Structure formats: C-alpha cells, structure tokens
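The chain below stands alone and is given in structure tokens; this is the form predicted on its own.
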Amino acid sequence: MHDAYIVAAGKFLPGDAISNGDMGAYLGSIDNQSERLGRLILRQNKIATRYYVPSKNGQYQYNNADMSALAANDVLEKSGLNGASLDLLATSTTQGDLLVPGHASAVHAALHRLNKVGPLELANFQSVCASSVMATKAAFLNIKTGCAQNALVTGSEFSSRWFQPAMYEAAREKLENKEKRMAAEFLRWTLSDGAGALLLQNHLSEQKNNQNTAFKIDWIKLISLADRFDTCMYAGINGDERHVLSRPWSHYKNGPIEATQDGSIMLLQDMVLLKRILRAWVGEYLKLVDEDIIIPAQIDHLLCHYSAHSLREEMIKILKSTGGMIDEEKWYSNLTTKGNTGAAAIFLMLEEFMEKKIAKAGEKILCVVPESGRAMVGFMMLTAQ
C-alpha cells in the first residue's frame, strides 16, 4: 500500500467579493418579504461577501465545468505537474450543467483546452457538500493501492442560477405558504459560486511548490444517514411530496413546465429537519471519538464546514455537553468571506489553510463535511508534512 499526500490546493472564485448589500444587483429581486428574510439570514450566518458567476447585467461568464477547471488548473500551476502526467481526474458537485453527460466529462474537455490535459482515468460525483469528500476517497483510494501515481480532485458549485427571481414567480403560490418561504430564502441567501481543487500524489515531491505545504492522508470516512432521514435539501421534486419521492419532475405529464409550475424545481431546505440533522452528525463523530479514532485533545486544526454561524453554535453547545469538543480557537472556516460554496468549500478552506502556512509538521488537521441532502457527513483526517 502506497501513502497518499495532498501537496497542493487550488481554487478559482468568479468576479469580485459581493457585499450583503450588493446580493441584489447580482441575483434580482423577489419581493419586499424576500429582502426582510434575507436581512435575518444574513445575520444568522453571518455571511459578509461572496462570490456570484452572474455579472450585475445577468451576463454568465462561465459555466461550472469551467469553474472547476480554472481550479484545477490553478492547482497544476501551483506544483509544476504536467497535464499530460495525470492518471485520475475526480469530481464533485451538486447539479453539472448538463442533464447528460455527467459533469467530470464536462471538466476533463474544459482542462484539457486549458493544459492539454489527455486521455486519463474519470470518477464522477454528484451528491451535495459531501461530494468533495467522495471524491477525495476516489482519488485516496486509488493512490493506496497502485491504480494511480496522482490525482486531481476538484468541487465546483454555481448555485446562484438557482436563485433568480423567474425560478420563484412561476411557483408563487407555493411561497405564500410560510415554511416554504423560509425553506427557499434560507439558501437564496447563503450559497455561492466558486470551485476548489487538490492534487494528490503518492510522493513527496523534492522540489517545493510555493505553497511550501503538504498533508497526508491518514484515513477519510463517510456515512449515510439516508435509513434514518428524509430529503432535507432538495430541487426536483415537490416538497409535500418528497417523503416518499412518488413524483419526481420528469413525472409530470405536461414536463418540466408543470414541474416547475408545482414548485418541483425550486431548490429549497427543511430548516426543521436541518436541525434534527445536526445532532445525527454530531452522533456520527462522537461515535468515532468513543473509538478512539478521533482523539479531540490531539487535534491541533479543525475544518468544519457549515452554512450558517448559527448552526456552528448548536453544534459547539452539543459538543460541550457531551465532552467531545474541540477547542474553539483551533477552528479554522473562511464562511465569512467564501459564503456557502457546498462541494467546493472544504477545498477552499484547504487552500487558504495551505497559503497561510498555518500548520506546522506532524500536527494533526481534521476536515469535517455535513451534508444536508439526505443526511450525510464526512471525515478527512491529515497529519501535516
């Protein structure tokens, strides 16, 4: 079995860093209910910019393969690897911009017009925020046993093409229901674009790359909770009906028209289950603290990525109380100025985490993923090099 090593992070955010006060020129306006919903998010996550691929003039620069690739690409700079040397090209995201082909096709294409990248291995994700960490898994895995020698992985979101006001006005009515107001505005107002990416090798390279940074990976994890919940983040279906996911929007017999028409294409969040949710993630990692795998005391970095400031302190009152947590000095998020990038923010917190030299060698970093879609969280723990 070969060690894996993350030896550099690359990222690409589109545009400018968007202020709370600048959100509209950007995504539009619904109505004046929206701009009051979105005041009281903003301060539940304190979210203070953001990045948004649509210009003020709703001109689209870019699509999410190219996102992710400019990323990945970013990352081939950084370390001085050849395009043409790489043996697996592992992708995560929440929705490609096509139906079909899947998204990693999208991005080799997209690479390749960029660095020549040629023909190489594909691992295609597609889940929410956990994505990036099977992804990661993929490109691991492969390198441990000897199927591969490098990999790059990337996680790549363009979540505001959800959120312009025709995605709304079409399905009106269902707005005026209060719950569902909510559940569409709370990730109206906390998502944004953007896309990170890694490159692992099974080597320490001699020659440093300017981020004079390197991780390896001790192990990554990742469970399921899907048996024990519903859909808790969700488009494609409408949500008095995702219980039992009877009627899916390409059920409709009158099409996509339809389904949108019945609010099945509205990306929307069960804040109430989001906050059964969180305790089950909790569970899932004092489950590995009472096996000794996660020592708290040993971890000198913790990653944590969350969407809303207000959901980082329930977990810090849960972690207290149970006697599994991690002091708070050793968190390190960049939500405040990324926003809520979904399958690419780990990633970015590892590449800022990386330019900032922040860890020292042999001290211990621990990622922590949740994900909201249908309960899942992910672990990553890194020793530094």
Contents of the next structure:
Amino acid sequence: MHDAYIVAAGKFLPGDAISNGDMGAYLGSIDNQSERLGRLILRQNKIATRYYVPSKNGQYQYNNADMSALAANDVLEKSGLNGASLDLLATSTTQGDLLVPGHASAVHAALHRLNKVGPLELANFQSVCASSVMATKAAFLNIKTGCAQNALVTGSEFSSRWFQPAMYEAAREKLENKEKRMAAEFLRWTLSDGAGALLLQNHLSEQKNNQNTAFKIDWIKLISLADRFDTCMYAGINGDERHVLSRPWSHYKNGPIEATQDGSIMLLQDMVLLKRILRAWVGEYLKLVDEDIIIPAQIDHLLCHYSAHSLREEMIKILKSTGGMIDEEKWYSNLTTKGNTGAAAIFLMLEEFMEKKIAKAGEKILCVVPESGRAMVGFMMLTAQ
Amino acid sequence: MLDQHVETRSNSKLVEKTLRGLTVVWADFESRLEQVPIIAKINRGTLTLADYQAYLLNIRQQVVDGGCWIARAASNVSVEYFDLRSTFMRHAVTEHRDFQMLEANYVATGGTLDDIRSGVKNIGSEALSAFMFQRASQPNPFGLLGAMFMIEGLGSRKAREWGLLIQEQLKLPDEQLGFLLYHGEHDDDHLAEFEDWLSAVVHDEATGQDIIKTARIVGRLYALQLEEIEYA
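Pass me the form predicted in complex with its partner chain as well; I've looked at the form predicted on its own already.
Now the complete complex, all chains and molecules, led by this one.
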C-alpha cells in the first residue's frame, strides 16, 4: 500500500464577495416575508459574505462544471503538475448542470479546454455536502492501492440557481405553509456558489516537503444513516411525499410541467428533522471517540463543515459534557466569509487553511462533513507534513 | 450532595466517559425511533386521533408504574448515598402523578376513564416495567441512572417535539396534549442534576458501564413498547 498525500488545494469563487444587504440584487425577490425571514436566518447562520454565479442583471458566466474545472486548474497551476499526468478525476456536487450524463464528464471536458487534460479515469459523486468525502475517498483508495499516482478531486455547487424567484413561481401557494416556507428560505439565505479542488499524490516532492504545506491522509470514514432517517434536504419531489418517495418529479401523468406546479422542483430542508439528525451525527462522532479512533486532546485543528453557526452552538453543547469537545480555538472555518458551498465547502476550507500555512509538521487535522440530505457524516484525519 | 460532589471531582474523566456512552446510546435510540410505526406517523404528519388515543392508552399502563420503580430503587440506596436517596424520592414524587395527566388527556380526546384504566400493558411495557422493578430491587441500583437518563431524555427532547407535531396535524387543544407538552417544559431541570448524580456514584469503570448498558436496555424496551402500539 502506498501513502496518499494532499499536496495542493485550489479554489474558484465566481465574481465578488456579496454582502448580506446585496443578496437580493443577485437572487431576486420573492416577497417581503422572504426578506424578513432572510434577516432572521442570516443572524442564525452568521454568514457575512458569499459568492454567486449570476450577475446583478441575471447573466450566467459559468456553469457548475466550469467552476469545478477552474478550481481544478488552480490546483494544477499551484502544484506545477502537468494536466497530462493525471490518472483520475473524482468530482462531487449536489446537482450537475445536466440530468444526463454525469457531472464528471462535463468537468473533464471543461478541464481539457483549460489545461489540455487528456483521457483519464472518472469517478462521479452526487449527494450533498458529504459527496466531497466520497470523492476524496475514491481518490485516496486509488492512490493507496497504486491504481493512480495523481488524482484530482473537485467539489462544486451552483446553489443560487435553485433560489431564483422563477424556481418557486409555479408552486407559489406551497410557500403559504409556514413549515414549507422555512424549509425553502433557510437554504435560500444559507447556500451559495463556488468550487474547491485537491490534488492527491502517492509521494511528496522534495520541494513540496520544504516549502508548502501538505497533508498525509491517515483515514477517511463515511457513515450513512439513511437506514433510519427520512429525507431531510431534497429536491425532485413534493414535500408531502418525500417520506416514502412515492412520486418523484418524473412520475407525473402530465410530465415535468405538472411536477413543477406541484412544488416538486424546489430545494427544501426539513428543519425539525435536521435537529434530530444533528444529534445522530454527534453520536457517530462520539462512537469514534469511544473507540479511540478520534482522541480529542490529540487533534490540533478541526475543520468542521456546518450549515449555520446556530448548529455549531448546538453541537458544542453536547460535546462539552461528554469529553468529546475539541477546544474552540482549534476550530477553523470560513463559513462567514465564503458562505456555505456544500460539496465545495471542505475543500475551500482546506485551501484557505493550507494557503495560510497554519498547520505545523506532525499536527493532526480532523475534517468533519455532515450532510443532512438523508443523514450522513464523513470524517477525514490528516497529518501535516 | 455538594460535599460528595467536591470529594469526587477526581472521577470527572469517568463521568465524562459515562455521559459520552449515554449520549451514544441516546442517539442510537432516537434514530431507532424514526423507524417505529407510530413515531413515523407523527413525524410524517399522518397520525389519526385513534392512533393518538392508542398511544395514550398504551403508555399509561407503564407510566402508572413510573413513580413506583423509582421509589423502590430509593428504598435500596444505602445510607452512604443518603443524598442520592433523597433525590430519588423527590423524583418519584414528581413522576408518580404523571399517569393522571395521561388519563385526563385521553378523556379530553373523547375516551373514557374506564377504557384507559382497564387497559393492559403491551408486551413492550411488560418487559420494560419488569426490568425496571428487577433492577430497582438490587442494592444500590445505580445502573438505573441510565434508565433515568433515557426517560428524562424522552421528556425533555421528544415529548414536546411530538406534542407540537401532533397538535399541528390533529389540531388538538392544549388540554388534550398536556402530558406531552408539559414534559418538555419541566424536564430540563432533571437533566441538569444528572451530572451531579453521576459524580456521586461513578467511581469505577464497571459502574459507568452498568449505567450505559441499563440505558441501552431501557431504550430497546421502550422502543418495543412503542412498536407494539399498533397491535395492542
């Protein structure tokens, strides 16, 4: 078995940082109630700036695959690796640009335009935030087993397209329901766009060793709890039918237009279920603590993805009484400045963390990526080189 | 209690470990509840009034014993844990009227006192109640702190959550939901005391493990009690 290292990280964020007050100019306006809830949600998630693909006049300069490719190109430029040397491209996103074919193919094609990347192996992961961990694990295992020497991992989100007023218009009356309204607005005022990328290799170059931060990947674990939990964050089904998935968007007699009118094409989050799932995530973390797989006192840096600051507070409350807490000064996050970018978030966090050269050689970095979609949580343990 | 607490601070790691184990057991239990038919109905908004009445009737048969097993446990706590004995007794007093609220809620929904009082324990309630009394009959039955952790958790985390969900889907007035809504408001105080109780009794690994195991058994049997409701 080979060792696997994260030798470089890249990013792409579209346009300028958008302040809370300017969000409406980019997302458009649904109604006054939406703006009021927006202010409340922003106080809870504590996000101050984020990035959006659409310009103020609604022009789209990039698609999701472009953003992945631009972040991938950034990592290739930083590492100095020739794109032709890549063996594997593993992508992750919540929703690619097309229904068919997969996002990875589009990213590969876009990366070819940017960097002459030729034929290589693809791995295409679609879930929500934790798809980033799936993609990283695929690359990690390929490197470990010697199937790849140079593997590129991307995570990207184009969330803002879900939040344009036209996406809600056909089923506006559904938003009259208080619970559905909150389910829609929480995501609308929390998620944003961007892409991150990692380059994994089976070795460290001399130069890398001396000058730049690199991380050895010790282990990656991903645990799904979909065996017990209902769907929590979803699109493609009328919210009332999400529990049994009886009628996805494609099953309507009169086709996708009827599905849209029935509210099947909205991105929604069950806020009540989210709280229950949060305790299950913490439970999975504490199991790893109990098994001495994670020893909180030995963690030097915690990069934990969370969708809103209020959820962080909730987790800390449980961790403090159970000996599972990692001191808050060891937590690193850029949620407030780069927003919640879903599958891109952990890569954008790692990119900034590496750029700032925060970790010293030998230090342990724990990455935690919970996903509410249908209850999942990913963990990655890294050692700074 | 306070004196004991100061003396036993050296066991803080053991207390943390016990609480960690209990939190893991709780998380497993809570996620298991998602799959229990009557709870899934509450979560999915498909509960009927008959389901709610069946819930009240089934739960009442075990809650009626609630104060009793804690009182029996109190009577088996030796004098060196005198303060904990007092706590158990106080706790028993607060619990032992709970079934009356269940009965009142049942009647308010249109059921009769005779019906709910003549109900029998379902097999989950039988197993749960028998287990509690068996444990409570042992000398210094500190494992039951694990049982209390689960029961308190149901009160502080689940009862109000279920109460509000049921209220929303069945449009019931407060007087039909007192048992569920009341618990959410009052049980937080009990949980705050819990860490002190653990500090007083957990001085070795085995005691902590016994508390955690007891909690796991109680969770499993409580879920069984709820699973059996549809077939009662």
